[in-house]
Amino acid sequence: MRDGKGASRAPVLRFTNCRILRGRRLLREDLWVREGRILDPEKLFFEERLVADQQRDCGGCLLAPGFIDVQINGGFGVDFSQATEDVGSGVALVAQRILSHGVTSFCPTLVTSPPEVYHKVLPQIPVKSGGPHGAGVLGVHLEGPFISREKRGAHPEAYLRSFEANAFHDVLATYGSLDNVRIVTLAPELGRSHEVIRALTARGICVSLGHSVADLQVAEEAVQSGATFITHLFNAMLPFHHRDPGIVGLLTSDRLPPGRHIFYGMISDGIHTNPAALRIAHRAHPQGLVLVTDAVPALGLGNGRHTLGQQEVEVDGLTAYVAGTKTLSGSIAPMDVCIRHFLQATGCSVESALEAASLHPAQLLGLEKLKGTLDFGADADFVMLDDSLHVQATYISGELVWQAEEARQ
């Protein structure tokens, strides 16, 4: 495009006939995009004296920020915890396939593994912007191996570790480089964990509490040291008890540092968490709830035996177990399914359900100025949904990257 002086400029896109999620409300407004960012139309009109170069009729659809999945172990036959020679191609496949579920950014997650797996895999998963090739990679989520034996869930006991005398140096020896790491899940009751939490957060890494037998006091001390997240609330932790609510008690604790906001992941797949538990958590602390899939490599493949790191997983219907046991092993529900189930189970507003998969994970990672929002200046990553919250199209940086068959008619 050329402006009035003949200079070349980026085209302005205007999405019309839609409701957009902005400021916790659904607004009947148009969405304006240029150079991959969301525009303030008033500045465009009155300061630049420009109008849209292209208009797209959204057919009455709802536009929400692109979904962000901060815990996904793989999918479509790809296992992020397998040390292959070409980890990147597997990550790329998952990144491409989750576009159809409205996910525009994600944190590939590794379960408890031997050190040689981390050393080989982590350098192969760099942070990467999203686009037509697939959802963006925000950094890796390392779930384990510094977790509780008692609450290890589907994590292989043989590879669990504790913090030894050198604490953070032992972490580096286990993982290798932390350059591509965004989240680490650990059990705060392990000795010297607070030293490790402080060292990780000083490097900009989010520390999450999970797979743990910690009581509430230990959990509060971990938050005071810098932890900000809880990995899949209720799962793989001590059950709530009225005299010591454990990690769950962080949702209503009055001993958190001033201004500190605790977030917590929920697997809303209809299997991992009873609807009543979803309602309790949401009503206790709605602004901290982050929907995660915890999807395993069997996502999208159906019944049968599949892998998850060093273990075999058996899928039966909607449930994934560690083979030969009744231990749950992640989920096979994609993000859009989790959102719809969460909405139905809790009776929350559509706005709340969508923000739990977009704004809240962005806030957790400190990205809320760019991701998880349709505010002016943010990245134009968004999903187009019908009234029943089925994905019709997915956009990254204002570019159409996936479209449902019926939306092409």
Given for the second form:
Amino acid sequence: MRDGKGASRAPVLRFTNCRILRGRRLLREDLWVREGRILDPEKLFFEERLVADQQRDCGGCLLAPGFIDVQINGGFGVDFSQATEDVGSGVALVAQRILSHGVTSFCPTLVTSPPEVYHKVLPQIPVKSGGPHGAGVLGVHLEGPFISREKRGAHPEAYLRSFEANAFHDVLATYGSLDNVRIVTLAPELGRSHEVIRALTARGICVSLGHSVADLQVAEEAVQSGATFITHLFNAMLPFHHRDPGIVGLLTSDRLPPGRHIFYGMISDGIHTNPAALRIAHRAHPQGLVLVTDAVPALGLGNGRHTLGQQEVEVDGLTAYVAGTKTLSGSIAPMDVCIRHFLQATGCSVESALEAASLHPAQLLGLEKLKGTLDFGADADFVMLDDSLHVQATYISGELVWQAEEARQ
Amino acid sequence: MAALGPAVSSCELRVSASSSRLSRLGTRCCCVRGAAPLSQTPASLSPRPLLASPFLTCPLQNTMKLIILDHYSQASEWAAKYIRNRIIQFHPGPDKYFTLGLPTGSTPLGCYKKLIEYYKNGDLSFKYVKTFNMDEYVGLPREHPESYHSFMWNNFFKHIDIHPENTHILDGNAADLQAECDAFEEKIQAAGGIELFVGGIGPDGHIAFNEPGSSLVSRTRVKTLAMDTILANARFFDGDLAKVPTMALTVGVGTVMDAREVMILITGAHKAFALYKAIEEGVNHMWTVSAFQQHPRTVFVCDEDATLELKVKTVKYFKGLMLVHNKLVDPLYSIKEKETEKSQSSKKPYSD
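In place of the form predicted on its own, the structure of the form predicted together with its partner chain is requested.
Starting with the chain above, the whole complex follows.
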């Protein structure tokens, strides 16, 4: 028997009898993992001259990169925007429960809140790797308070702010530390937004346009200043108009910086966007589509009243409204439900649907080397799906972190 | 014409001294003549299935066999079955590896697919098989999709149970190319020589990268590729001639001649002229595969299209022998039936 080079080496795991999403296609290939990363088996064979230590038969399942949710406000009763003493456990609970939806990384999202809330909550949500304890935290998504009054949606009017006075200093004063922040959604029509966008982008924070009444020109200028994302396309923005497409026009704009394209979030729960609108956006710009859940704390709970930010919401089936109104208050469809609905509504390929929930959000955040792909060297965060895209098992760093009941036998 | 090898007591070695074209094709399989010890009937010309396993009763037969199947898929399957039977009947083990020489290119793909199928069905194992590939491009990164390392990994190694340490492919990026070639020859020696070398033929009649004009006693070395070969390979490099490597490391004609048995796969009309030159004309260094006319044990496996340039007489003769030659692949052995196989071969000279 061949002995290892020196001390015992990390075991090589080989997932067989599966199809994997790689190079934008579903291939009949095995997936090799070592030390939490996807391994190149050809290199292992010819250079290290090793074979796999363990094999796992995937029963013909699909292996896709773990899903990445860049907009989720809470779930299972937890509200990320609530300034409790122990925000960390709330985040941990959600992180653990979303594993069953196939989500392996996420951005906890805070809606418009008073500065005290940001100051208290943000330091308690550090960037964290995923594992058996739950999905990884990539950083916080701050949706507001620098948004349009007219398009605030479910956000509380009392806490909306502007940065006309001191631009970036106002931002810092409002949020406190930006250390754990990954994405900021703001309305570009607010005065001095360009300075803010540039300052945020310079710190590696992704700027997203949303909850805004900006026209296309203002939106294009914001992108030229560094904005790269649109928060829940169609919702909380001016509707598409043929003489002024507004923010929606960014999907086909020819005034974006060369080599760059815009990413846009879509809530594909069957409620927030009409399937026809979903199809128009997808056909116009499939490469930029990012599936998000925009899930509220009521995700995973039953019908009834729950808290979201500083307001109450009413849940009825798959719909959540601001209590007492007809304003939608976020979705409660899990990520895998969104993917299946997206696939069915657009008639797109399985590869496209899976990429919209993995590769595209990773590209948005500049993480596509390590996340959102099954390329060699990437983190071994992946999800095992059956042919109808139901999650059978979830893996983080090559370790099984969740498994469906039937599969457990 | 000198005898091609020692005569074996139970078999007759037939070497024709006449200059007829047929005789230059080598000896006929002695088993046709029915000199086998287990046979009860007198020898006759008609090719009757007299032996279950020609290997066991005539281990040292010196033959050239031309196997002709109708289509590419059948030729590939026949070749794969032959290799399978050879490996299994060799009874390889931890102290006795079966050494196999292997080719690349489009011709052997069907054969590899069948071998993989046999492994997946549990009928064949490569655990005690050592492989030596014929060639590799110089200067192409190992991970390049067109390198022969990639070819072997994607089309064969990754699907079977061979251990990486038992595979040998020349390294076209070695610092000292000739030393790499010499080391390859030594590895073959150390493994006990090649039991069965499987190869293909180029449209210019070359074996491996032994281009027209190569010495017929050559050893593993660096070769510059002929224009014919570069043109033939361009289709793997987006049709861009500039991208095709111009040099390669290759086993020599002599290296392959040292193997105990050689099997050449030749399919397709574009190889027909090369096959004609290889077996109906003389031994000539411009058509290096012709060297195997002087090898004691060669099998050419072809499809109909590859025989298009041969004499009708040749084709008819060898097609007539298919009944006998098919005994080499039927019965088809499996590692699942090790016990049955042993009793079968000693008790049942006739197959059903």
